[in-house]
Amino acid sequence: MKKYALVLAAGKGTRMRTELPKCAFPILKKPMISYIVENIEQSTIDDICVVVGHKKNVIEEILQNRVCYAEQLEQLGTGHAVLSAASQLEDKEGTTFILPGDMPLMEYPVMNKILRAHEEMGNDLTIVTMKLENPKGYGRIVRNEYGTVTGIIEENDCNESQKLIKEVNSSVYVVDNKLLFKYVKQIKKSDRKGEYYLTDIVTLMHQNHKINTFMLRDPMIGMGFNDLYGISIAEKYLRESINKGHMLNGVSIINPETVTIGHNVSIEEGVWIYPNTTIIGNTVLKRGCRVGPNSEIIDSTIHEFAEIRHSIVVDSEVGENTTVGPFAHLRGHASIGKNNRIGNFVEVKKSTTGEGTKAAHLSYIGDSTVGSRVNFGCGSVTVNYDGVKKNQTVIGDDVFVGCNVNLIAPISIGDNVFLAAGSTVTKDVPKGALAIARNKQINKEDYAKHFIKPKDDQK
């Protein structure tokens, strides 16, 4: 039988106090709902349906065509949200895994365990529960004298004895698909809030169908996060979990409480990561490289034994044995070759460099193809923008670019060229040439007195 996931992501999330819909809010700089969908995709679930509503375009922009969508036009509770997906799921045979869109810590191995337990116990409905010492705010799991689940009572509807129950509802369910929509249609609107509670299907089903629970060992896995303080708790949990996994796999992380590593980052053993460093997106760190301190790496690949210090690398690649920083910035698909030196206050954008190239300080390399063993002197710039469009600079091998050289693109520099310091080069330079493009110096004797008074006259 097929398995379906139904993710409820239509809410506004007013307690977040943000313009973003709650399920789109970032955790470790990735939208909350992306964690959920990525884990579902790795599970044994076949298809995903996401219920959208408030600012649905934001959720749809994040998930694109990875899922199908159902729209909840009015937010009238969880039962109403499920009913909104009837057109997508009602006629399908199988099992539906229902979970909220604000539950980013539930990973696919747990999802698979829940689904397997549901099948092995022959349940019609499995309720995922947690045991909390302080269950305030959660719906309580109510059982009869035989231990059979007879209902879920929301906090505000509990009597004093029910409030003492520590087993609570996580809002995650696995249910036979046909039964789900049969009983959701029977849910009555709550008198107190005017909403349709999905929890009411337990009362409707328990006499004629098999209902069981699956208790999470770690309650954090089943937590939903509704405000910015909750987001900080989720981030701390994820950060510690991710860092621990990498350290157990041979990655040295100094002061791990200050290091943030994203969910999709791949790190080989033998890597060193230093304090106050953020590594996110689809980043790959190869064996023996060193990153940090005070660095940010996003969607980039850092090759073996490269070193990134006090720098930012975005959408770029750094070659083997290359050093970057301090205070360098690589972006826009920069591709730095092996054994390079990208030094202090150097920016490289949408450019490639060959092996052994050096830009030690205060340079800008943009929209350029740079060969091997090129040396950029201090203050050298590829002038790629003419005010209308970006233009290309091509530099051959074994080129010396003197200090404060401006290369006005589009321009091509041949191999074995020497560009004299202070030159503004506007024409192509052939192989083996020396290019000097600066005005002749003129000294006017005894002229400075017009600008600078002698010290004896300064009061």
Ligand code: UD1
The other form holds:
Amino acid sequence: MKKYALVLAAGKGTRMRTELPKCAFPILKKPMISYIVENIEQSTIDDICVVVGHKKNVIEEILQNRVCYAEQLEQLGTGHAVLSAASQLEDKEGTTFILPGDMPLMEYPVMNKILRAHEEMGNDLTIVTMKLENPKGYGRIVRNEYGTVTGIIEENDCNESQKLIKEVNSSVYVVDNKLLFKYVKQIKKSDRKGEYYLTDIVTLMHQNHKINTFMLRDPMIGMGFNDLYGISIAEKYLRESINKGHMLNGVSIINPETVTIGHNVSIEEGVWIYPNTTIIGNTVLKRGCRVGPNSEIIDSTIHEFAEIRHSIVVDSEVGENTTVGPFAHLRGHASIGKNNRIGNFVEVKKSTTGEGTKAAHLSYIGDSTVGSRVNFGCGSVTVNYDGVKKNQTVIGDDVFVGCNVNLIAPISIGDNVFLAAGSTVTKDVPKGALAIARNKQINKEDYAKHFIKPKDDQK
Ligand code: UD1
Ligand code: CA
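Having seen the form predicted on its own, please provide the structure of the form predicted in complex with this ligand.
Now the complete complex, all chains and molecules, led by this one.
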């Protein structure tokens, strides 16, 4: 039997008080909805339908064509959101797994387990629940004297004794698809909020159909996060669980509560990560490299035994044994070779370097192809931008770039060239040459006194 996921992500998320819609809000720099969809993709579910409405283009921009969409034109509650997917799903035979778009911590093995339980128990409807010490804000699971679930009551509709119920609705359900649409159509508008509550299908179904609950052992994974305080709780939980996973795999993380590692980062054994460091996107840290403190690595690969300190590396690659920082910035597909040194206040953009190249201080290297064992003196710059377009610099092997040299691109420097300090180099330099491109110095004897009055004792 086919399995469908129906993710509800059309709500306004009023409690967030943010411009960004709730389900698009980032947790560890990745939108909440991406966690949900990624996990569904890895589960045994066949097709994914996402209900969008409020700021739907933001959600569609994130998920693109990985899912199909249903539109809820007016945000009239969770029951109404499901009904909005009727045109996509109504006729289908199968099982539907309903998830709210604000529950990012549930991973696919648990999803599979819930689906299996639903099947094995032969349920028509499975409600995923959890027990919370403080159930405030959640719908309460109401059972009759035999323990059968007869309804879900929202916090604001609970009487005093119902408020004491600790078993709550996670808003995750598995339900026979045909029955879902049959009963969702019968849901009436709530008097209090004027919304159609999906939770009402329980009351509608319990007499004629088999309803069971699946209780989550770890209540955190069923939590829905409705406001920015909730987001911080989700982030803390996720940070701890990701960091713990890496530490158990042989990664040393110093002060792990200050280290943020994204969901898709891959880290090999023997890596060291120091405080206040963020590593996100499709980043790979290879064996024995050291990252941090105070660094940010996004969508980059750091090879074996490289070191990144107090630096930012975006969309780039750092070779084996290379040291970067303090205060360096690699971006826009910088590819730094092995045994390089990229030091203080050096920026490298869209450039490659060979082996053993050094730019120890205050350099800009952009749109360049640099050979091996090149030395960039302090303050040297590849002048890549002429005000209209970006131009290329090519530098051979074993080149010495003196301090404060400007290389006006497009330009090509041969192997074994020596560029004298302070030169503004505008023409190509052939292999083995010394280039000096600066004014000759003139010394005027006994002339300085016209500018600096000599001190009395020196008269
Ligand atoms: C809901 C449940 C509650 C449960 C809680 C668990 C209902 C009536 N209540 O409450 O029992 O304990 O989740 O987290 O279902 N959405 C739409 N369209 C709408 C309204 C909401 O798509 O018109 C989406 C939201 O974007 C969100 C999800 O549905 O992703 C849940 O909505 P939310 O407003 O967060 O429901 P809760 O009040 O948390
Ligand atoms: Ca919610």
